[in-house]
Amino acid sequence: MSSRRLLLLLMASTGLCAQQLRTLKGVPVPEPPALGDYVADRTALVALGKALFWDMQAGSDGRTACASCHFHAGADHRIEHQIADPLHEFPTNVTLDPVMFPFRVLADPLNRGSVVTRDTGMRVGSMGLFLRKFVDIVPGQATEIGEELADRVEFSSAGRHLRQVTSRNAPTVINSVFTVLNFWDGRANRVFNGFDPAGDARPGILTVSGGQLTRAPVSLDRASLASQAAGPILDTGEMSYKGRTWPKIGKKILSLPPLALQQVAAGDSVLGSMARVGGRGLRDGVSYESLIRSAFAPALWESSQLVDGEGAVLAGRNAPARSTSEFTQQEYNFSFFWSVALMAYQSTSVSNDSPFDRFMEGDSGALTAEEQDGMRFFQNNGRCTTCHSGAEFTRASFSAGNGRNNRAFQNTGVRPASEDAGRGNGSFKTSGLRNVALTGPYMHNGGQATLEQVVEFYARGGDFGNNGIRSFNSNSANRAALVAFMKALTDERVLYDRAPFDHPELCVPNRHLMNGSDTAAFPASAGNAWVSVPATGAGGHSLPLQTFAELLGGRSTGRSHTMTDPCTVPLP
């Protein structure tokens, strides 16, 4: 009897087939049906998206990329100044510690009705920007002109401004292409309107028709990743000074050499052939303008006619612009280029080669006996597949009914709905579980540090009532097997930053320094200690990524992304 047939019989005898867990290999990557109407070259589009995602110049401060919160298995991996609480006072500029987790502690962690010994509404978010007012850009300069603004008292210390912290935990972007609606609350609409996450009708981007610039409304379906990409770049807590606009972003970024501050490995799976040998950024001749011209249809960028910030044609005016308030068609349409390119790049971030995938393909030795026990418990007594089913391990995926079911978003009793309503009544997206061993802390509030704590949370039926889950009976062996199974969902390519998960160099702020500011332009802001996430090529690191629990516990030997490498980026 073949190993494949033996495996199928084993699955049938234990009820595995009925639960519809399966490998992600062969599952089509969702794509907007009308994408070809806009895109001329998919390879150039992915290259543009990867450069933009990792480019620190994109943020208003010239130091913040999308990747600044998604650099470690697609998620954040920092423990300094990561606390926020929109409703209450909270400590700032502190280091997370194992004793702080979980955020709600019970005398009996398996009994929701037992005595509560500690509870907090704090969240582990992501350190973002200082709160500042946008004034203008200087073409050719990554840092924007801004003015310091007073923030809430928790984001200040010793008379200095501190960086803002987001109020939700940063989810991984890996496999997010399979999700119908993105962000924890699903506000990134599946229909991209060309400008923002909302999906509702907008005036449209500018296109050339009959030699004239005209408006063309955008309604790109199955494009939640594009809707999502349009959010953080203008969020005043994440990447933007208050009042920055898309045309200004386009004018700035199009004036800058791609990834000018950062090293790009010659072996980078996407950007390697463009990397500047012995230097930083991409080689001469590769610009954001040239990448856009290669990636997108000419009708979206070819006009030299200038427009104002609302897209109205300036009669008789053609490039070059006389001021930063006049924009080319390419600059005005930058919201579309940015969002679609990031969607294309993130669509390549598919992890489908875990031990679990190999087991489901017929390799009966890919999972240990304990991991197989954990899979059986996951599907049967644990009832985890009620929400975390299918190849994507989430009911929020396209293949699970286009996200139209009551398990795509639900209240799991993490916190009271009065603290964060999410999508309504405390409901949040059911996240996928692939690579979950690397993406702690867990839940939308980041209140669980380890998978063991997560399993205890679900075993007791959540922390607060009126939720959509039920407790389950288990023993220590069941729970250990369940954790072992979830760890077997890790793709080694993610674990070692191998292609397609390789990336350029990145430096991220890791904590504040209170003895002075980094820049004379903002003397009231605290300084920053920066750490490096080194560039990798297609072959990745020789060491595996550090887990969140290891970071909390101080283990750095034999691990990468330990948040200890000195930053070598020449920060502006």
Second form
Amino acid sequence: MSSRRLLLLLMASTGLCAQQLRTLKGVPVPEPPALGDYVADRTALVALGKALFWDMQAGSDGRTACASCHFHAGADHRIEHQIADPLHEFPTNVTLDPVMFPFRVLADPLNRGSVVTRDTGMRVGSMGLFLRKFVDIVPGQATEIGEELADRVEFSSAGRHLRQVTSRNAPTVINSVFTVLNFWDGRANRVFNGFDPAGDARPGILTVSGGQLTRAPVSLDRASLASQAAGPILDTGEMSYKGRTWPKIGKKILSLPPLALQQVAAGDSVLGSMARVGGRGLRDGVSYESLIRSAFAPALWESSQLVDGEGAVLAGRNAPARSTSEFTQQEYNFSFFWSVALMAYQSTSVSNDSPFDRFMEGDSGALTAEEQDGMRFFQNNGRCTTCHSGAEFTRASFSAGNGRNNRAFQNTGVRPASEDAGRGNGSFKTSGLRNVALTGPYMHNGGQATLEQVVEFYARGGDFGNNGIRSFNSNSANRAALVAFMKALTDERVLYDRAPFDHPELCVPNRHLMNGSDTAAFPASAGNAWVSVPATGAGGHSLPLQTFAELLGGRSTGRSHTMTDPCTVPLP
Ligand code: HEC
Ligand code: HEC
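Go ahead and give the structure of the form predicted together with ligand HEC, now that the form predicted alone is out.
Up next: the whole complex, starting with the chain shown before.
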């Protein structure tokens, strides 16, 4: 073996392979090589994806969008009714408080061996749907017919059902296109099969060939975001009543005017030209059907032949359908349109213009002396770049050897592996740290409220087990510098919700109100205080986003997304 090959092998096996921190500008945005086989118009595809991501009508309750848990720098900073714990009892409808963090407290936070004064396996997740059984859709109506179901005792209070809460913290969707496998445990397969996150071969979608509908298996590589998008829409804790199916979702969403409940700014960078100025939703003539027809190849939607819920041709039956159990090709293929459009929209959520990027591009004044000290500590004594490296700040990226390295997923000792095994043995995806100042609370369990707490966690060598973290010596100036450096990873466009991070209006459920239900159809469900996340145009808010720690500490002046504006959406 030549000495050069030996060196390369050594570098690869020890993980020393030059994964220098660098600007994200110029790093190609990963894309499925076969996308062009399906997609006719990229601009229409992104518009479709943006409308779907923000549309509250998508959830079974007609009020829950993907954005409902990803509205704040791509993440969720709500502090009301966000606690869950799959293994133990936990308190519900609690307002998070600074004194609850971190979830593991030591007498000396820099010494892992010191006395533990508090420890909890609770998680800060995101509140999703009430547990309900799916009965059917009503075309033209966003709310589906469902039945209330008994849930865990924790998700009920005073005889009323409460919303379920996810048992992991919602990570940001911004820059998620750069990671090979999405979700904390990487279960969103890099190969999208057209239907679900698992990647296994599925029967395929329906295409028109020689005038007939035929099955075409889908195998789209570099498409973890499409695999991911097929998850929450059918998840009974997130967006779906139990038993809902893809064709029903397609039939419902295709029957609804896009974003009908929400205001879209005339200056929206993607949807502005289609916005209904002075009203809600998009202007007449722009429908989900028209967006799909612009975005995708005709062979995927042009047939009027009706099929059943399994995609089997109903001989002699053509659109219009006589019942909610007959589907057009377009409705049947909706799983594909939904997932690919959401992938395309989230692929435009690229944040690459922080002070750090400008510094790496040669603007030596872009980082303060303290931030530069923090960067050196991050790379050297802190050994953070062992895992948080490259332009993406994570070795789970395509550029870090297609994510195939042992730092893409790591056990950092956040919790015992017995509570959540993650990708196995308590390993979780190495987070990309861009905009991390805005995406608290931190870690898969949401158990750290501030970056200061995260830095102390690392300084003491993690909390549990034999993990990949080595404790390090530091003084308070080193730790403050590390935090300052991480705060310099904030992109102002994210901080102010400017293009491409501008968005339609959204209403999100906040605190549960126990004196009645919001909806006559579900009298046993608790109500909610609904709060507004106002629409922005490309120019964004005039005030910066509030951080999780600020909301926790009660700071609301001089910030946007303060969770105090009443909802203006006419809830169905
Ligand atoms: C009820 C809240 C909720 C809703 C609604 C929701 N998500 Fe998430 N999202 C989460 C949580 C929690 C996770 C982490 C789950 C895990 O990794 O196990 C997550 C993870 C993700 C990730 C992975 C990011 C990463 O770094 O791994 C992406 C991308 C994402 N969601 C996009 C979406 C899209 C697209 C939709 C709509 C189809 C959606 N989410 C709906 C809560 C939600
Ligand atoms: C051995 C690999 C490894 C090293 C070294 C490492 N990290 Fe991490 N980091 C991870 C992983 C994996 C996660 C997610 C862990 C989890 O939630 O279980 C993470 C999560 C984080 C988060 C939370 C991000 C979020 O959005 O929740 C921050 C902040 C962070 N790391 C900063 C640092 C800093 C600062 C250092 C150096 C002092 C460092 N990391 C060293 C692997 C590493």
